[in-house]
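One chain follows as structure tokens, the form predicted on its own.
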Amino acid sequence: MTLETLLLKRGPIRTIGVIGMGYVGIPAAALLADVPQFDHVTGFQRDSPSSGYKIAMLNRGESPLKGVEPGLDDLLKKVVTAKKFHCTSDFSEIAGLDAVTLSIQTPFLNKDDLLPDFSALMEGIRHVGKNLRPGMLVVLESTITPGTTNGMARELLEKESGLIAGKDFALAHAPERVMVGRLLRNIREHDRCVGGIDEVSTKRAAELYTPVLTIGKVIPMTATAAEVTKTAENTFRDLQIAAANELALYCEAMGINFYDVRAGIDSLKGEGITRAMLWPGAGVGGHCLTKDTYHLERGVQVLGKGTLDYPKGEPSLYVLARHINDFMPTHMFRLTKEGLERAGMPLKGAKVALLGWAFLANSDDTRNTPSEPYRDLLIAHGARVSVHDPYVAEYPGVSIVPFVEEALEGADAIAIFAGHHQYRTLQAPVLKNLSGKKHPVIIDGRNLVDPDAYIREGFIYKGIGRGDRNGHAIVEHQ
């Protein structure tokens, strides 16, 4: 019996499992559960000490994600009340489902050797394989090294189940394309790249995702093409950010305002002209952009070994972009040190208020936050660091104060790392009073404050890309 015949016999997709209750899995499960033609969605979450609490919260219709996620809380309550969604740690329930998706993180422990850490993903795949039944659909949503779906994932599923992909079950890759803070909107409105290991698998996976899409549409392709699409689009965004960061560093060195230059470049518009630039900043964080370049690099090393035509001896443009973005917290440290020197304050013993531990504005997402290497550098040089974030209450090894006033009190320097809306309303006189310093330093890593307003109050200002203000005259108050 062919896979196509097996799927016809099984009928339309009615029951779905989502493995991994995180920033991708939770909104995906809620949206799938809200589709009328789907009967039920089961969320699978390990009952571990660090994340097991999510199970009870989700079964109460509560989101464990903090930060601003429009519509998610209401949607979860709706699907739980309607008994169309539940969460469990019992992976044996996979056996009764029509389709299973995996949304599990795939980090790199050591980026130098280009070896991804697929341990969590492989554990999830094994759970699926042990409970796989003929006619089921398995979809990897995790960002993965090109070649993984038709390679490691296929081999592991076949080994654990005794079934054959493309004959007994459908297998595809449909990478997520979401941003924290707009999860539901992104899933509904972004086009969905769906790549099966064969045409039948691609068609079955498209059946799963089409009902969720509002504006977006399914773009069918091969599994490997879908893997490259996801890693490349994030790699290219990282490259664009690096271009903005490098230009910001150039503007600082030349004593000009990056934002004037950006506005000028962006003004060139017309048919076939694309000059829009992204924004520079204190660093790039998150789970995706910090690693997807390395997935792409490993993919071409494995799949394109011996066939890649590239300038001999030249480093990868994409990896260089990664290094530039990883450098930005170090640049923030140097701006901090320079500002304190202008204030006549040694770095050792200085108190620095670090505003923003999440890597993204109005979010609680702390994965690979650029604030951490900045804090580590300060502590290594003897500074005292007080961290505040309105959305992050705790983080391993870091004390986060609950009130911004506590962080600012007695601060010699204030570093803005996240563009949270709460920080946009900070007033220079209030910060000056809380610091109690004659010339407190402010280091703006997200272009949030008006430099002149702070300079007038006696602050020493340092900002990424603000070469026109970083060497300003210090205003003395009587």
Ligand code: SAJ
Given for the second form:
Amino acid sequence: MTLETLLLKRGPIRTIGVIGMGYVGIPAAALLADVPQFDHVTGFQRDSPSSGYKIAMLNRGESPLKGVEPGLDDLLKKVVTAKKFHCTSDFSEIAGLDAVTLSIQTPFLNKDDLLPDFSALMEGIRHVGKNLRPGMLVVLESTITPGTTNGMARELLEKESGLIAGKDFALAHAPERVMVGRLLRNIREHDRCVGGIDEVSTKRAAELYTPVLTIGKVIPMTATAAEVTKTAENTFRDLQIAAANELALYCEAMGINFYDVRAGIDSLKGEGITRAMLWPGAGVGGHCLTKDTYHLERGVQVLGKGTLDYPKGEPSLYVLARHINDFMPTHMFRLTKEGLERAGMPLKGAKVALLGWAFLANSDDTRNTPSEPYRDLLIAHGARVSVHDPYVAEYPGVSIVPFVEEALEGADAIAIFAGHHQYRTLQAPVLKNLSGKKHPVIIDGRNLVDPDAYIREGFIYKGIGRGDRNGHAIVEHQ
Ligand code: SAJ
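Switching conditions: you have the form predicted on its own, so give me the form predicted together with this ligand.
All chains and molecules follow, beginning with the one already shown.
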């Protein structure tokens, strides 16, 4: 019997399982449960010490996610009350379902070898394999190395179930594209790339996602194309940021203002000649851009199987972009060192106020924060660092002061790492008083402050891309 016949026999999708009750799985399960033609959605969460608590919370219709997610609490309450959603750690319930999606995180084992840790995802895939039945649909939503759906996932499912992908069950990849703070809106409105290992799988997966989309559309493709789309869309963003960072470094070296150049370039308009110039900064953090490039690189190494034609001896443009972005905290350190030298203050023993530990403006997310390598460099050179962040209360091994004044008190240098709103309203005279130094240094990593306001107060100013100001004359106060 062909897969198509099996699916026809089973009829339209009615019951769905979502594995991984995280910031991707929870909104996805709630939205699927809210679709009238779907009878029920089961959320699967392993009852681990760190996240088992989510099961009871979700069954009470409460979201365990931090931060504000508009509409999520109400939607969860609605689908739980309507008995269209429940959460369990009993993976054997998978056997009775028509479709299962897996939204399990794939972090890096460690930053050095940049290899992904697929262990949690593989555990989820094993649970599915053990309970797989003919005519079921399996969809991977996690960000994975190109080739994984057709490779590791397919092999594991077939090994655990004794069934054949594309013959006994449908298999696809539909990468998530959600951003914290707008999870429901993103799932409903973003187009959804849906990639099956074959046409029948793609079609079956499209049946699952179409009812959830409002203005978004399903974009059908192969599983590998969907894996490359997801990793490449973040690789490209990282590349655009690196292009802005490199141009900012050039502008500093040539003594000009990057932001004049950016405005000039941006003025190019019309018939597709525009330039997507992003923003230079103190560095690139987060869990997307810092790893997806390496997923893509590994994908082409595995799938390209030595057939990749590329300029001999040249490094990957994308990996070079990663290295440029990862260099920015070092550049911030150099600007700090130069500023302190101009102030006649040795780095050793200097107090540096580090404003912003989150990797993103107005966020509490600290994953892969660029502030960390900067702090490490300062400490390695004998400086004292006082970290402040209005959204981050704690971080392993780093004490974070609750009030910015505490960090600024007696500071020889002030470095702005995150573009938090609060830092836009800092006043130069106030900071000068708090620092108590004749010529405190300010290093602006996110183009937040007006250089002249600080130079007038006797500060030594350094800013990313501000070649027109970084060598300014020092104003001696009367
Ligand atoms: N950054 C810059 N310059 C820029 C933009 C960002 O230095 O012009 C830095 C930020 O400070 C941060 C890092 O890059 O440290 C990442 O910023 P991000 O805005 O890309 O935020 P992420 O990492 O949360 O990226 C996510 C991605 N979404 C998904 O993977 C589903 C990305 O594809 C989105 O484009 C991005 O959100 C977004 O646009 O919000």
